[in-house]
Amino acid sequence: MADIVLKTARDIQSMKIRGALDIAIAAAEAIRQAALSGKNPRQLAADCAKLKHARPTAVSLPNAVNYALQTIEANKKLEPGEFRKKTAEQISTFIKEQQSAREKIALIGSRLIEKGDTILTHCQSDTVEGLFIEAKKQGTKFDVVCTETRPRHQGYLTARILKKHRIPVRLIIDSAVNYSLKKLEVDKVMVGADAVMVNGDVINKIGTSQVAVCAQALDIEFTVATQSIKFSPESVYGRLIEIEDRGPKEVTTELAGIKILNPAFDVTPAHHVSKIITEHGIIPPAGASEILRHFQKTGTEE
């Protein structure tokens, strides 16, 4: 069953599996299947190491793998059959909790959308899309503006999904954000996150910080919707998150000999963020420390 772990790691690296929560769930599922295949604790720990660093910025990935490692460590003295059964069950429960968190955020966040709102979003977030879809189900009429999000064009995915759910959507080029916020009379900005730091800074797809600066200049609410698994325990100890730099071919193959900078993420300072929607409720950016304190007490993330 090693193939499932290696395949999952490759799929995460290539962005075949994308989205911070989906990455976490995929990694946890790979370890669950590896445990069921009969691997011993030492082998599973090696599998966890392969997955943990598949992408450096999405905090949900090491958080999910760390949970699996804690489960493996706690169960390692059990008989092999009981070890397989209990480890797989506990990881399965963890996966269900993460899926439930997305649903809770959709319910909480949908209440923030008002009739007639125009909302701008950046990149592609299952969490934000779920929030929009839930608001649509509740009968709220609103429009969405989404950026194309170069160079991988994740905004195209957002536009297709919203169109499928009959939510009015307009696609804009990334450089038209400031223009569009004013021209289209945007009421709110809602984005997802790949990581949240202890001080409330948010790491998300490159370009998010520019959107936040423009929104604040126009006094437009900037809301982040994200699961608590994306909060960074290591930031409590002053450790910075590595910003992934992806290959130049994602940008262009037509400029040989010219250096290309292609960062996948950027940092939006907490003072640009109005609020953060989590499965535990709506918090101010400063509330990130309380979320992390809770996990340190429960041992869910370390």
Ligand code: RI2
Contents of the next structure:
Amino acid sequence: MADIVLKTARDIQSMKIRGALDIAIAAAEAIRQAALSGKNPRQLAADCAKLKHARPTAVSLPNAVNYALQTIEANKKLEPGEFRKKTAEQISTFIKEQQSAREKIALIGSRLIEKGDTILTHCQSDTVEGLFIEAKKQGTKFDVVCTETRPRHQGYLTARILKKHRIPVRLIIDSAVNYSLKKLEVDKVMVGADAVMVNGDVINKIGTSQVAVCAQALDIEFTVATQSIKFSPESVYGRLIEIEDRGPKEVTTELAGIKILNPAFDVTPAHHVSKIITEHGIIPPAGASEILRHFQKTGTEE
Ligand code: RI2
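Show the form predicted in complex with this ligand, please, the one above being the form predicted on its own.
After this comes the whole thing, all chains and molecules, with the earlier chain placed first.
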């Protein structure tokens, strides 16, 4: 059987596995399975290193890997059978906590959706979709406008999933955001996140910051739905997060000889963010430091 860790790292890098929470869960699951296969602490730590940087921007990935590393370190003096069992159990609990976090956000976030709302979203976030689906389940009548999200068109995924759940959805091209916010009388914007910094700045799919600027200009509420695992302990000590550039081929294979930039994420400043929905409740962007102080399991050196 192909090494589960190498396969998972490859699938995350290629975006076969994508979505900030899903990549964190996939990485933790790979380490759990590697522990169950009988690998020793040193081998597992080496596996963690292979996963940690498979995608450079979503901090949920290094946070999840750091949690696994801390678990391995804490258990390493146990006899092999006990090490295997305890490490696998603790990582399994971590994974269940992340899945539960997504459900809690769905419940909390669904209460923010009002009858008749038109809500715009960008990219494809399981977390945001979860709250749409929960609101639908509660009988709230609303509709969604989703952006196609070039260059990988994650918006097509969003449109298909919402259609499957019988949530009225319309897709627009990314350039039509400002036009559509007005024309379609959008009431709220709701997006996911790949990272939240200690000051409340939000990193999400490229184009999110433009949506936020347009929303603020029209006094439309801009809400982020994200689990605490996506908050960046590194940002507490001033370490910047790399914005992944995924190379020209995702954009076009034409234009030989012309440099093509393909940043996969951008930063939405905290002052463009109305509120952040977490599994610990709704916070203002300024509340990000509290989440990091009280709930982040994976510290980092100063
Ligand atoms: P959930 C995705 O990144 C999008 O930026 C999305 O908003 C974010 O992760 C969070 O997704 P990519 O994997 O964890 O498409 O809410 O690069 O599913």
